[in-house]
Each structure stands twice: as C-alpha cells, then as structure tokens.
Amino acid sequence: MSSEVFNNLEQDSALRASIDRSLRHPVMFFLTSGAAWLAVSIILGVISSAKVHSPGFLDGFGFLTYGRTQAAHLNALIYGWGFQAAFGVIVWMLSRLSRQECRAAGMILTAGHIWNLGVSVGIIGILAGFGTGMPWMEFPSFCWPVLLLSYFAIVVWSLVQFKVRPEGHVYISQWYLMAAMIWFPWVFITANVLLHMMPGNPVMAAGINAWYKSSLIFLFFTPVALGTAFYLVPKVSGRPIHSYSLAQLGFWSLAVIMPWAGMQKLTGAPIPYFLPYLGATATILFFVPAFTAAVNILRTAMTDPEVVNNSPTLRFTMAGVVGLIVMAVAAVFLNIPGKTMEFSQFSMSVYGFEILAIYAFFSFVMFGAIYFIVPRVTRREWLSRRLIKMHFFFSIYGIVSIAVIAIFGGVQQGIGQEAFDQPWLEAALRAYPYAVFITIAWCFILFSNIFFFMHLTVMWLRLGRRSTHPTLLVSGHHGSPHGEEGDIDNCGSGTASAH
C-alpha cells in the first residue's frame, strides 16, 4: 500500500514538473515584464505626485505635465503591471488545477509581446498628448482592439484546458479565475464600443466610464486576487479551506452585487436620481463578499501562524487580505450618501481607494503568488531572504501611507471644495501636506520594487541556486521536509474537509 502511495506521489510530482516546464517562458515573461511596468508606473507616480505640491517640478518637459503623467502612471499600473501579473498567475494556476501541460506556450508568448506593444504605444500616446481623457481608458482609441485580441489569445488556452481537464471537483479558485476571465471582455467590449464607436450624451459617457473603472476593480482584479489567495493559503499551510460554503457565498455575492457599482461618482449629475444611490449601495455592500472571503482565508491561514511568519508567499498574501478588509471599510466610508460621498467625489480620495484596491490588495496577493510560482517554473531558489523582507516592509509602509493619507486628505480637500464661500486656494492648501507625504511614500515603494525587479530578473535568467524544493527560506520547518512550501495540487486549493 505504501509503495502504491509513493508511486502516486512520484507521478504527481513528475506531472507538476512537466506543467511547470511547459509554462516557464510565458509565465516568466508576464511576471518580469509586469514588474518592469510596475517600476515605470511608480516613477510616473512619483513625478505626478510631486507636481501636486511643486508645480514647477520638471516644468521644462511638456510631456511630463501632471495631466499626462498621472494618466500614464495609472494606465501603466493597470495594464502594464496588473493585467500581466494576472495573466501569469491565471495561466499557471489553471494549468496546474486542470492538470494539463501547456501546448500553446509560443502563442501565449507572442500574444504577450503584442499586449506589451499595445501598452507601450498607449503610454507613449498619453505622454504625447493623444490620450482620450477618460480615466483608466486614456490610451488612444486604436489601442483597445489590439489589447482585446491579445487578451483572447492569452486566455483562450486556459479555457480549453479547463474544458478538457480530468473529471473531478471544481475548486473555488477556478470559480473566481474563470469568472474574471469571462467578466473582463464583457466589461471591456461594452465600455469601449459605447464610448469609442457609439458616442452619445457626454453625461452618460462619464457614467459608463465610472462603471468601467468600478467593474475592473470588482469584477476582474478582485476575483483574480481572491482566486489566487484561495489557492495559495491551503497550498502552503497544508490545511483545507475553513468553510467551503462561506467561500461560495462570497463568490455569488460578488457576482450579484458588484456589477451595479460605479454610478455613485455621478452624484448631482443630470441622470436618473436613483442611479448614484444604487451605485453607492452596491459599493457599500462590497463588504459582504470581501469580509466572507477575508475571514475564510484568515481562519485557514492562522491554523499555523509559524508558517505565515516563515513563508514569503503567505506573508504577502495575508497582507493583501488585510488590504481587502481595509478596502471594504473604505468603500463604506467613502460612499455614505449625504455624508462622505459628496466630499470624496472629486478629491484625491478616489485615487486613494484605487491604489488601495490595485496595490494594497491585488498587488500584494500577486507578489505572494510570484514568490510561490517562480521557484517552481525556474527550478531555482530565491537568492536573498533580505531582499524579500525589504520588498515587503518598504511596500507595507509606502502603500499604507498612500492609501490612508490620500483617503483622509481627499475628504479634507472635498470639505474645502464644498465651502463655496471660500476661495479655491483653500481646498488646495488643505491637500498640500497630504500630497507631500504621498510623494515620499511612492519613493519608498519605488525603492522596494527596484530590488524586486532585479531579484525577479535574476531568477528568470536562472542564476539562483538550483533546487528541487522551493523553500520557505528557513531550515527545518516542522510541517514539511526540507522546509518546503506544500505542493500537492489536490490538497488544498478550495477543498473542504469533506473532499
């Protein structure tokens, strides 16, 4: 009996290794190029933030005005880093969970180069003054079909692998990832067709744009991050998900509630009166899927706190889950009709919430996934525990500062804007100290991510120490041999005790 179990483990290990080998080039391309775009985005973020409190900074360069650098900063963060990190994680996770080698690595890699070309042209177009002026959709209008086609070429193979997978349980991770893959083209095509091909009333165009931003956050980045967390936490801890029923509740509440969010940003506009309140209510109710998922993941991880402390993967993932909780609280705080919604509508609070969602939640979970995936596809260990710790602590300090300062500073700015009997300068002066601290915080994040990009590039070049066991970077962890993070695909990713 023991020899049969050993043979099954050996076969499972060989299958995982072959899947990892088949995905090494596309996965590492997405993760490394995404990290490069993250560094570009942060540099642009430092410049745009500095211009808020020091308008003369780099004023000799016409392409570095605040309007252009701020738009380029956010679009590089979303399409350069966010989507490519998601692509790398989705392709790898669905192959692993479907137990299928990737037979289209060349196609995926080619589509990835086209995606990067589209993002590069879009960022250059924004800096050159050809942006559309629509937040999160500033790329010149000819870019979106290129991104859409390359997206389909990247994800279609994951859909095929899911279809031909061996019969068995569909994990909650697959639910979230598949939903995100399906929701994004619906949101992307709807918004771009209505705004670029069928332009109508400008007020409704602003509403569609607001819905698009909200949908990207809640219907793509959130389910990708949650699906990844539901995979990583049981995998590394060796424990099943605390409550599978609670995980299903979180998924369906996200799917039902969040498509209605977004229109609260048009409070006071000449649109049907109920739409902003419907959007505000949906955004406030985000706490339902957020808290059910966060409690479920935290209860699973905290069954063994020592693993959380020792594992870079769990450390970043748990920080991301805490970011999800803070994001849900901020969604309630910023969207209370008659209280804070009017003050935050046109202030830096909006920016603070976006950074909280994309960086404090989504990006931290992606960092955790990268620290888990990269040693497996490269068969190399991470070179430096110190670099990983620097990346973590500088990122935590920077992103907490940006999110908290921008949200509360934006409320103060909004109070100044609503004081109609006071000059506009009063609102600007209220925001000044907060803008200075945001610039400093971005510098800390830039410092941490330069080392992260260098570390990741070295791993892509396979210069790390060769290993058959991706480790926790500590010796002799009591839970598994060689101090390794768990790597049995059917032991944790969304399974309940009954499975």
Given for the second form:
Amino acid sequence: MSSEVFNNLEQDSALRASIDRSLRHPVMFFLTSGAAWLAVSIILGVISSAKVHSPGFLDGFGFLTYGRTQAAHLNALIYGWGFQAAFGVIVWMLSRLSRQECRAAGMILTAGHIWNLGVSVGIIGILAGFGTGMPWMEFPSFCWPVLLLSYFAIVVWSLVQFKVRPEGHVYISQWYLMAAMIWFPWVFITANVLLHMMPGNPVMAAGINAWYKSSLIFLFFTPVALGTAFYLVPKVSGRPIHSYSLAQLGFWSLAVIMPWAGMQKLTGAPIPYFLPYLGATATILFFVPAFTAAVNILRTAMTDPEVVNNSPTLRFTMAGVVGLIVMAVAAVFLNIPGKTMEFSQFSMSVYGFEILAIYAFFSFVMFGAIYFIVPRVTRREWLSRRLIKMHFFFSIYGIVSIAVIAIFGGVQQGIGQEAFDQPWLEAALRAYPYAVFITIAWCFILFSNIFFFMHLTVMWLRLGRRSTHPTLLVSGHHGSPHGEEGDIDNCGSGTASAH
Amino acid sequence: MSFRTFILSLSASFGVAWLAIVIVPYFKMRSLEPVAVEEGDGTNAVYIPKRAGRIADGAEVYAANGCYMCHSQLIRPTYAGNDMFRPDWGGIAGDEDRGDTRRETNAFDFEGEDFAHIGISRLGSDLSNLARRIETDYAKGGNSEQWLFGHLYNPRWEAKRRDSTCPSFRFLFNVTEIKGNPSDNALPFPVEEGMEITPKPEARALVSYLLSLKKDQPVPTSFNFAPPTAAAPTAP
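Cool, the form predicted on its own is there; where's the form predicted together with its partner chain?
Once more the chain from above appears, this time first in line as the rest of the complex follows.
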C-alpha cells in the first residue's frame, strides 16, 4: 500500500515536472515580455500624468502629446502586460489542470512573438498619430486581426488539452479560465468588426466601445484573475476551497450579470434609454460575483495567516483579492444613476476604476501567480526576498494612492463640473492636486516594477538559487537576506525528485 | 457538468445580453428613420441636420491626438447632469437673434463621423458647442478660425487662460520663411525675423472640424424639449 502511494507521488511529480519543462519557454517569454511592457506602460503613464498638471513637460513633440501618450499607456498596460500575463498563466495552469504536457510550445512561442509584434506596431502607430480614437481600441485598424489570430494560436492548445485530458473532476479555475478564453474573442470580434468594418450610428458605436471596455475588465481580466486565485490559494495553503458551491454561484453570477455592463458611460447620450440603466445595474451587481469569490478565497487562505504572510504568492494574491473587494465597492459607489453617476461619468474616477481593476486586482493576482510559476518552470528559486518585498510594498503604496486619489478626486472634480453657476475653470482646477499625486504614485509603481523586472529577467536567465527551499518572506535580520539555503539541487535538469 | 452543457450555458448567458444590448440596437440605429420637422403641419418636411466643414478628416486628427481624453461632446439631459444649465454649453443662453438656443445632444448631431467622440473625461470643457462659443465670446467680432489656430499653438497665450492645462499643438504648425507677402493664416506670435508660423494641413482640418461644432441648431418638435417660453425668441 505505502509503496503504491509513494509510486503514485513519484509519477505525479514526474508528470508535473515534465509539464513545467514543456512550457518553460512560452511561459517565461509571456511573463518577461509582459513585465517589460508593464514598465513601458508605467513610464508612459508617468509622462502623461505629469502633463495633466504641468502641460509644459516634454511639450511640443507630436509623439509625446498627452492624448497619444495616455492612449499608448493604457493600451500597453492592457495588451502588452495584461494579456501576456494572462496568456502565461492560462497556458501553464490549464496544462497542469488537464495533466497534459504541452506539445505545441514552439507554436505558442511563435504566436507570442506575433502578438508582441502586433502590440509594438499598435503602440508605435498611436504615438505616430495613427490612433483610431476609440478608447482601448486605439491601435490602427490593421492591428486587430493580427492580435486575434495570434490569440487563437496561443490558447487553442489549452482547449485541445482539455478535450483529451484524463477523465475526472473539472476544477473551478478551469471554468473561469475557459470562460475568459471564449468570452474574449467573442467581445473582441464583435467590437472590432462593428466599429472598423460596418460603421453605423456614431453614438451607438461609442456605446459598443464602452461595452467593450467593460467586457474586457469583467469578462476577461476578472475571470482570469479569479481562476488563478482559486488555483493558487488552495495549492499554497494546502487546504480545500472553503465552499465549492459558493464558488460555482460566483462563477455563474459573473456569467449572467456582467455581459450587460458598460453602457452606463453613455448616460444621457442619444441611445435607447434602457441601455445605460441596464449597464449601471449590471455594474452595481458586480458585487455579487466579486464578494462570493473574495469571501471564499479569503476564508480558504485565512485558516493559516502565517502562510499568507510568508509566501510571496499568497501575499500578492490576497492583496489582489482585497483589490477586488475595493473594486466592487467602487463599482457600486460610482454607478448609481441620478446620485453619483453624473459626478463620475466624465471625471478621473473612470481612469481610477480602470487602474483599480487592472492593477490593484488583476495584476496583483498575476504577480502572485508569477511568484508561484517561475520557480517551477525554471527550476530555480527567487533570488532575494528583499526584492520581492520592495516590489510588494511600493506597488501597494502606489496603487492605494492612485485608486483612492483618482476615485475620490474624480468625484470632487465631478462636483465641480456639476456646479454650473461657477466658471468652468473652477472645475478644471479641482483636478490639479489629484493629478500631482497620481504622478507621484506612478513613480512609486515604476520603482517597484524595475525591481520586479530585473528579478524576473535574472530568473529567466536561470540565475536563480539552486535550492529546494522556496524563497519566503520571513521577517528578522538573522541569516542570509536571500532566505534559507536548503539543499542544493544537483539532480540535473528534469529529474522528478527535484520537485 | 459536461463541457457541452458548459459551453451551451455560457453561450446562452452571454448571447442574450450580446443580442439585446449590442447587436439589435446597433443595427436598429444604423439607419435612423427620417423625422418630420413639424408633426402634422402637412408639409412632410424632413429634418436634415446641417453641418459644414472638413468633418471626416478633421475628426481623424481629433482622434489621433487624443482630444477625447480631456474633452467630451455630450450635453446630457437634465436628469443625467447639469450640462444644460451652463450658459454656453448646449447653446447660447442669451443669443442675440434666437434667444435661448440651449438643447441636448441628439442622435443626428454626429452626422458625417464614424465614431462619436463622447469622451471619457472632462479635464477640459465640453466641445459640443465650441464654435458658437468662440463666435459669441472668445473671438467676439474677430476671426474664429484665427483664434483657434492661436489657441492650438499656445492654449495659454491669453492672460485669462494662463491656468489652462491643455497641451500645445505646436507640432501641427510650420515655421517657414516668408516669401513675398506673409501668409493669411500666419500667427501673431514672436518668431525669428523673416519667418512666420503657419498651420499644417492637419491643423487646418482640425480647426475646420472644431468650427463645425455648433450643436444648437433648431431641432424637430418631436425631440425639442425646451420649455415653450425659451423656444420663441422675444420680439424686440
């Protein structure tokens, strides 16, 4: 009996090691180039944010004008960092969960390069003055088929793996990730075909664009991050999910509610009246899928707070889940028609909410996943817990500032805009102090991500620690700053016992 | 749950919303029904929105330079915001000839554009009625086009606008040698001797587009929500 169990464990870790090895290059490519795009996006974010309060900063160059850098900043954040981090996590996690080695690593890697090419051309296109002017779809119109085809070439293998997996239970993370993989092309094709190829009423086109933005947040970034969190937390803490039926409720409420969201950004525009109200209702109801998932994940993790504190993976993931709760509260607070909607509709709280969703929630969970995945696929441990702590705290300071300032500053700005008996300049000047603080906060985030990018690149070059002890964030000043030494891994590449 | 049921449920939950808020409204609004100017007056006159200028290529310059990042083009009805109450946003509250011309944005207002630049933030003012505002206030009695060129070149040149955070669009202008007489559109800003600042074609297209933003024309009675007293200009 005991030898059989031992044998199964051996086989099991051998299988996991072979899956990790088969995906090393595509996964590391996505994560590292994603982190590089994140750095590019943050630099553009600092530049454009500085221009909001100091219009003379880097003034007079066409490619650095605010309207172009801000668009490039958001598009680099979404398509350069967000999607690539998601790809890295999706291909790895679905391979692990389907218990299948990846047989198309070369194809995925090639498609990943094409995706990067598409994003690069798009960003250069925006900066060179060929942007389309549709928020989040500013890439010149020839870019989207390139992105779409490379997207299919990246994710289709995960679906194939799922089809040929050994029979057995389908885990909640698989539902979330596969749903995101199906929703995204549906939303992407709809928006791009309608807006680029079948021009209709211009106002309704703006409505479709608002729906597209909202759908990317709620039907791609949110399910990817939730699926990842539902994988990481039980895995690291070693405990099953607190309530599996609650998890399913959370998933289906997301699937039913969130496709309706988005058009509240056109409240008062000449489109059918029910669209903005439906959008506002659905966005407010985001708290249902968000809270069910967040409570479930927190209950699972908080059975052992010390693990959460010590594990870089769990610390980032939990911060992301807190980000999700704040995001859900903000979705309720900012979207009440007739109460707060008129303040938030055209203020910087729009940007604040987007950054909250993409950075405070999605990116933090992705950082957690990266701290988990990279040591497994490179078979090296993270070099330094100080670098990880720097990344964590500066990101937290930065993102809390941006979210709080942009959302509350946005509402303050909105109150100024609505004060119709005051000159417009009063409303415009209200944004000034908040804009200054947003610039400072982006500098914090830039600082933290320089450390992250360096650390990740070193790991990609396989210069990490050769140890069987994971790098934990234990406190205290004794010993090496790099964590325990542990046993040196001398087993040679790919041996099962190293895992 | 099998994979098949999963895909079907997912398609159903997404598909209903997709049809109801994206596909059907989009195709219903692709060709708007003609609207009678005055219902029941027996003339069958149809409302034709009037707009002149280089709208298509001007809108491209507007989009490419991200003007929509800070400027909206939407006058919301009073249930959704206070835009209508500002004296010069939806129209001119005290128009010398027509009385109060303020009105909300309607579905015909973006005639000639592929995408309505509703905007995402109001770091700057709403531009729905910019051209009328320039005529009656900013460049009163002067040349609107020339005022806009100057404003794009340096948004802070007027003392009362020194706090503006609008970026300068100097890169849409050329500094060229004067050959013969100075150009008509040369800007009155200091520049080296023998040189002049003239707008590039992009700047001309953009200004032509911005001068087409006069969304205060009279609208058909069916969507004219102005109170009756405001609709009729007071006789002198």
